[in-house]
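The form predicted on its own is given below as one chain in structure tokens.
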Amino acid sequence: MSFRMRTGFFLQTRTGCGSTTGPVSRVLKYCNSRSLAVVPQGGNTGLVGGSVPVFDEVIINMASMKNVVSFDKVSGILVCEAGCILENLISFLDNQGFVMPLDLGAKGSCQIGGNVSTNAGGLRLVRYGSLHGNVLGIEVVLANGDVLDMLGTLRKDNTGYDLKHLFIGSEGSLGIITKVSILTPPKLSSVNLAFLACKDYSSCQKLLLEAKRRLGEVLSAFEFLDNQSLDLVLNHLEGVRNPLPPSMHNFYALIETTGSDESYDKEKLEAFLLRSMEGGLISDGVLAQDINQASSFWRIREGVAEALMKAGAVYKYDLSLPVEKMYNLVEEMRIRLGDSSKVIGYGHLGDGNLHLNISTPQYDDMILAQIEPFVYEWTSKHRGSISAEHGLGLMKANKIFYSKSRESVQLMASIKKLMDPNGILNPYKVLPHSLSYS
């Protein structure tokens, strides 16, 4: 565990084999009896600005608290420290035989802490649910100093209110997060993936209606991501290419499956590709004959954010919307903004996520007045959520009435005030600043 002031000043704590929780609560205790504010950050990959300081708040890194403390391979439930690396979570699960549920296009950095703070969705929350459906319990540090220890391992405990969940998605805002249990599912040896192109968003939508219906319990992950998209990822990142013939196609699916019998699976994959193919809902498409094919594929749809930071400046919005309504924001942002940008959208249809994203050459305040607040109007307008996986953090923090009543922020600035009266828990990030500190 490591902190270190924004001006400068580091210091490295070093622990043996034991615990690392102790110097994490004694720093927060010190902390607190002096009202130092405190920011808390893992692999500082999110994109709302959670995890930076704003001023000169003492920056608790959780980079040194990376040990797996114990595996249950009759259960699956891995217990970890929070600053284990996503990716070597995911090396490890799969040498056991098991599939950690969460899966991030920035799994290299990001650590399970910051996951489980910022409730993270990712690839396959279509097959494997949220965090708050995963996690089974945490241990946590409070603003005080103290220790919470709810590191259960019961995938059922009705004893009282269930308070891990006021931790999860709460971006570090009420306790830091050291420890946690979370339920892994076993890894099945058969695994499908398929590129498909459609002609246009309805095509979509009932495509992921028919995979629901007849791909049913081995659907793993619906992703889709529009012609543009595909455009600056093949610009733009080398080595990536178009699985498909060239042709223009307005639109372009990943459907997944998961299974035990990969002669069955592949057989009703394959029986689904036909059935949709007859009756138009795909123009083409490919199926991954090997996991090298397979990572290609992948490789285009988590492509997409990089390729966007090459391609120049990017206004980026995680959204929560009804599936049939994601694409109309990404039609009138065109109308609305011209030529001036170019507008994307791409995301996780299957649990109804878009990431809309306005490509420009340079930063223009004036397009940002075209966009904002517009985005957040017409998502609240559409009963959506401005924050689909990303959490609020910094930029958005002024913003959570558009998703939530002023009755429900009034009452989470109460829980705050509750479990921070000091204030200390990373300033200025999830909540209304005229709130935060009433």
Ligand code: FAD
The other form holds:
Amino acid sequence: MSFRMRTGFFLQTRTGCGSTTGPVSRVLKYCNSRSLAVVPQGGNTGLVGGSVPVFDEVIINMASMKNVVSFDKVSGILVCEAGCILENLISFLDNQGFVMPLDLGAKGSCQIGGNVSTNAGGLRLVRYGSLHGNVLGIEVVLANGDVLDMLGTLRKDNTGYDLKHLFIGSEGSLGIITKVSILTPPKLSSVNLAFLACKDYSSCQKLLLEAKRRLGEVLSAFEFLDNQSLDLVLNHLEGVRNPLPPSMHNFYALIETTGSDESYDKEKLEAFLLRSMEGGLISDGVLAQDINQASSFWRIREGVAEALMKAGAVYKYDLSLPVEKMYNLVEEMRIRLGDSSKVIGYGHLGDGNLHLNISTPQYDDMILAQIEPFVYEWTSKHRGSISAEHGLGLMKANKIFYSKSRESVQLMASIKKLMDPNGILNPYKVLPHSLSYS
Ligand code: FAD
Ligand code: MLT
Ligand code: ZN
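Given the form predicted on its own above, what does the protein look like in the form predicted together with flavin-adenine dinucleotide (FAD)?
Starting with the chain above, the whole complex follows.
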């Protein structure tokens, strides 16, 4: 089945005839032999334009490869096709008494193949680590159509170079992932979530340090948002309300714990909250009383991206920075832009990942010129990363040098040339255009 869609040709992987890797392989073989460019596409939720065609590329959408291949209840190893929607995998595992080591706001649409290809971070990285640790194996189709079976289910395997890591986070530029094997932890019975207010950023930082020290073994998320982010959510998303009485708090933190002993875990969190309140790190807070209240707290944090899209134009930056410096950038940006825009900061504080977003009524080149290259130079000066978790895609490919040396980028380009000599896989993405075709 194929049909035309906007700029590119759209091909969907088919199910029903056993393996669906075969057709992906045949399409790539054909495209490679005729130097036709392709764009691998998952749920299309990426935030850097990686999954959209630029000119006339063939889109290979993975949506139909949505089967769970196997699940081993003893080891917790899940093997599934790349087009499985993350939320479906979360539900599948929940029924088996396990959890996905990855969760993010786009879970209802994004696919595991897209998650692995972007090395997505999300809300629980502070607990389970990155996909480089959790993905045990992948099956991938190379540019020439060859199928590389690296679908291992071993926790330890030091036989030569671990090639799967090349594909994790390569954003479809080195191959198309068709299957994934992933290690999933058992579901624990007690999950607690607190929504807290802090008077300033310094208190948020101290709270994070204390949470790591005192909640260490049960801490499963530490997220933050500033009051400007909360205002956006309250103003643009229906049915969302502030769980705390209206008062002028500058920052909010969500702290989640996950453990195996309900009374012990709750007591531990309550003692931590009391101590933090007495020490002045928290100015107000509420502990979710049930799963519905917990979902309403998460809705606030996960809803920031959606609220921004509803508010108008948005300039998005996804930065890794030293936690102590991170919020200075938001404040400096506010001073630079004055009243012309809303500058907000939120993100995965536990991972040192700031989402700096600038919301304006419409896109304006003058505003962009005030933001860039300043934001990239600032990040580079503090030895941060200009893409913590979203990838480079189309929008940030040419910015790579702010975070990587010329030598590293040159080596990446050589690897790309070796694996995709005709440059058919996701052109114009990840690597700067000048290098990917040299
Ligand atoms: P797509 O957007 O379809 O593709 C992303 C990239 O991967 C493209 O370059 C594409 O070519 C490539 N690709 C897709 N599938 C394959 C495949 N099978 N083989 C090879 N290449 C492939 N990201 C985070 O990291 N953390 C977050 O917390 C987070 N929250 C988000 C919240 C919202 C509301 C939204 C809209 C996005 C969020 N994202 C987040 C970004 C995005 O959801 C992730 O990058 C996600 O992993 C993309 O998955 P996808 O299936 O939609 O991939
Ligand atoms: C998030 O953490 O909410 C996402 O990465 C989306 C975003 O950055 O807006
Ligand atoms: Zn994020």
